[in-house]
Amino acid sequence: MDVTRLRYMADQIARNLAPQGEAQAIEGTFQHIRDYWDPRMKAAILADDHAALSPIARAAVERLSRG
């Protein structure tokens, strides 16, 4: 899958969860990516430039990178 599409998807998840507040949105985005994205998708987003993501998606992906 194209990394541009993965960025869009991560940002979309983060945007949908943003009304819950930043901390909950980060946690929800992290959990969604961890639980529902296949390993290739996770590897691609982790290898990409996290600065290209929205702040909530960036925090979620950085948390994912820590395990």
The other form holds:
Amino acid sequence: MDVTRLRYMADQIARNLAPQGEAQAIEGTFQHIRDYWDPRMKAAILADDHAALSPIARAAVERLSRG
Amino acid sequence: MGYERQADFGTPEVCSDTPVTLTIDGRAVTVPAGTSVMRAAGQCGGSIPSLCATDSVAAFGSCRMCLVEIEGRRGTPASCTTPVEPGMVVHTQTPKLAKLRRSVMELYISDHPLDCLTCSASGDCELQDTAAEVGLRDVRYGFDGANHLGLPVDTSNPYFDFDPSKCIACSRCVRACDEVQGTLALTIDGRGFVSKVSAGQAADDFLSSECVSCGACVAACPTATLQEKAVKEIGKPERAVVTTCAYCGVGCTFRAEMKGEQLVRMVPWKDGKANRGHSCVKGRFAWGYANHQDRITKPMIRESVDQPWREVSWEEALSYTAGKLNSIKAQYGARALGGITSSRCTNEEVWLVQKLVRAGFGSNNVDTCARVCHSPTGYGLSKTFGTSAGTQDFDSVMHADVVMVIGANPTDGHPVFASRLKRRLRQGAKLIVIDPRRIDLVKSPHIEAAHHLALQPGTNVAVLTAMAHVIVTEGLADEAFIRERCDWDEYQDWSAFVAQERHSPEVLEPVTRVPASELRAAARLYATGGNGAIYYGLGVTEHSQGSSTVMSIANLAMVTGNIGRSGVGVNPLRGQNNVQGSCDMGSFPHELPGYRHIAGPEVRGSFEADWQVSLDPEPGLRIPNMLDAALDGSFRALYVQGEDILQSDPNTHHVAAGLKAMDLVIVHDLFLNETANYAHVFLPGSTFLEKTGTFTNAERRIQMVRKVMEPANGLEDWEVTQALARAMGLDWNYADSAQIMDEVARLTPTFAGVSHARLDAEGSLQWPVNAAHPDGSPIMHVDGFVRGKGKFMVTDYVPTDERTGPRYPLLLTTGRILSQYNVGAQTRRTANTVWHPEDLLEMHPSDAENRGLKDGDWARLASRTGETTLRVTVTDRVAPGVVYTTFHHPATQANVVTTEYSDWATNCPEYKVTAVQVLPSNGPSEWQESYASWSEKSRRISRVAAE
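In place of the form predicted on its own, output the structure of the form predicted in complex with the partner chain.
What follows is the entire complex, opening with the chain shown before.
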């Protein structure tokens, strides 16, 4: 999968959930990726360098990595 | 059924709780107060002759044929304009009345061609019938006087003729255009003997006039004055079958009027609850594509897309396809396969395709065209209200006091609903339009929007949050409703958020370009004007914040208490005929039918038990993800039923690259569409006239689609999918589509009470239909939200990443036009092309002048993803800096320039905001020329060895 596109998608989700507050936004972004992304997309974002993500998206992906 | 004219009670039905009992010809009859004597007579089985009366329009009282005698009253009043009164005693058949009627009829016939034997309406003519009914035997005045018999026939409209020599000046056509359609294109020109029906100005014919060819005038005409050309050519129909239109999400029902196996005409069914007897140019007339010469009726295969197609038998096509699918699955795994269901096909057909993907392919890689239209509606309304659908029936609009239309153009996209909306607006309801373009509703005859918020494209959330700010900060919130029906804590968080000064209309005005005072006035009107109803379209959803906008809309409805009763609500105007149904039937990759997540073990288990197969618990790929995955080699086979993603989806180059990267693309369609240029298997499809099943419209109304002729390809689409499943080794044995619906009902709680038999008996049902709602649900969330408490969602404006700049200084937004539908596969193959032969680029005069462009000039439309050329139409309908076009024609391929930016939650493409430049051009772009050449080459068919 094009990981650049996946990074953009994760950041876009995070940016739109940010107004709900940081904790909710992290949880919301995590849930969104968990519930809507195909396994290969999840695998690709998990394998990517999370430093390139926005703080909320990064925290959400790290949450995803913990299962 | 055999052929019978639809019942006509002469004057419209009246709604009243007050019954009135009277006596007509010795029979007691009780009807609602306000009912005409004519209608009351009809309801008790009587018949009063009439010519100017029809129950689709208000009584007119001009023909003097429906006269009656009423005891205690002088004279002979017209029964159509006389309301019933308690105790009234009416006589409809007396010697005096017979003489009067015969005399009136003599006058009509003295100026009417006596060509009944050769007239196309013979046997279906109210004048002919009435002459017989009154016993006309001769005409004392002769036929030599001044008359209209030599007037020329207007044949300009491609679907019907206007023969003024047969006109009796009853004004039914004029009144139908006024009252039913609301276009007011027709008038009676002149007075007395010279009065005649006129379309527009004296120099106009029907084609050049404002007429939108809805057919209301033709349906209302009592003679052959306005007559379908098909009736003239084929003759009077012999039988009629009620079925559902295959165009937009309004879901009009029609009588398909047949002569043998030949369709003569589609006439709107008066008992249809979605359309109430009305139609538009597409459903009424544009069905000729069903027999178009481009139709492919034999299966075809090829090894690679640069080879010509080879016609093969069904057996070979299915065996070849199943072998390929099984081979790819064995080599690359189940997740390398997927499918796209069709929002133009029936619920039953959609069900089978998603079942084939999940149970046969073994993945959840199933998606549908809602991905590119209303997927944000599903997401947004599910989060806030708990269900992925609109809240009202169409009848509800007649109880609205304030209507807010956001990002929709109903007169073009949903014309039959628009006619009802316009009727309500003419009755005095107020209108707010939020749209970058000045759509027709903003100002048209007898209609003017109270407020038109012509926002900058991409700023929907900013505008709606500013409206919420006004409502909250000015104390206009319906606190009682919120406390009772919504989560109060969440409301307080949300209201504190929107009340921040940064959300005020004044602060946001530089972003939205909407004058703050206008926005404030609109917000106050919506919050305080009585029943407030919101109708929205793709101008809401097709943005990077599509889902946020839907949730913003839901917030507005909740904060004002405009949910849960007639006249209010949140109403997505769905695009394709069965897009609601295709979503209901489990076409999204994360959900099983009924909008239940695939990860839920209980729901998934119910399907596994019924289907006797294990299902993948992980979500599948959405269409854009499928294309991405194809490019990295992990997605290799796609079954596309009844969609043309190459033309309809954004960034055509990317779609083409994705399709080209796949090992197997199966297109199941009526025509070799653009996607088929990249296909290896073509399975011929059947039209809506050739199949039985159901469609679900935008008001969740499930209606029967009935076969009126045999499929030209030999199989209904569900039969093709079943045959493919069987070829893959699945033991499917549906005998008919009713059995598929039985399975839908068995596994989908919202459809639990639905069956073909029940739909046949009751006409239609609106889901949910289950134990809690045994008769269906015209209006949702009446006693509480489906999710429990309504959820206010905090949404903030996030600017799109698609920005204008020096290279691309204009914003392109795309949409549809009345006469064409979606990618035009159907409507381009009808005479509708007379109204829209090509896509045009609307441009403001100042932008055009700056670029040296004039009306009709060719222009190059370029974005960072691609470029195309098309002609310019200069208009102030669009604001400076904004251009607009449609995407109906593959020669233009507007989606060559749209980008892959999409809604954050659903990946619905941002069709409505693309930064572009427009410059003069003298011909097609390089891409257009190369694509045209490729397309022609790809469509070659080698007709050998077909069985």
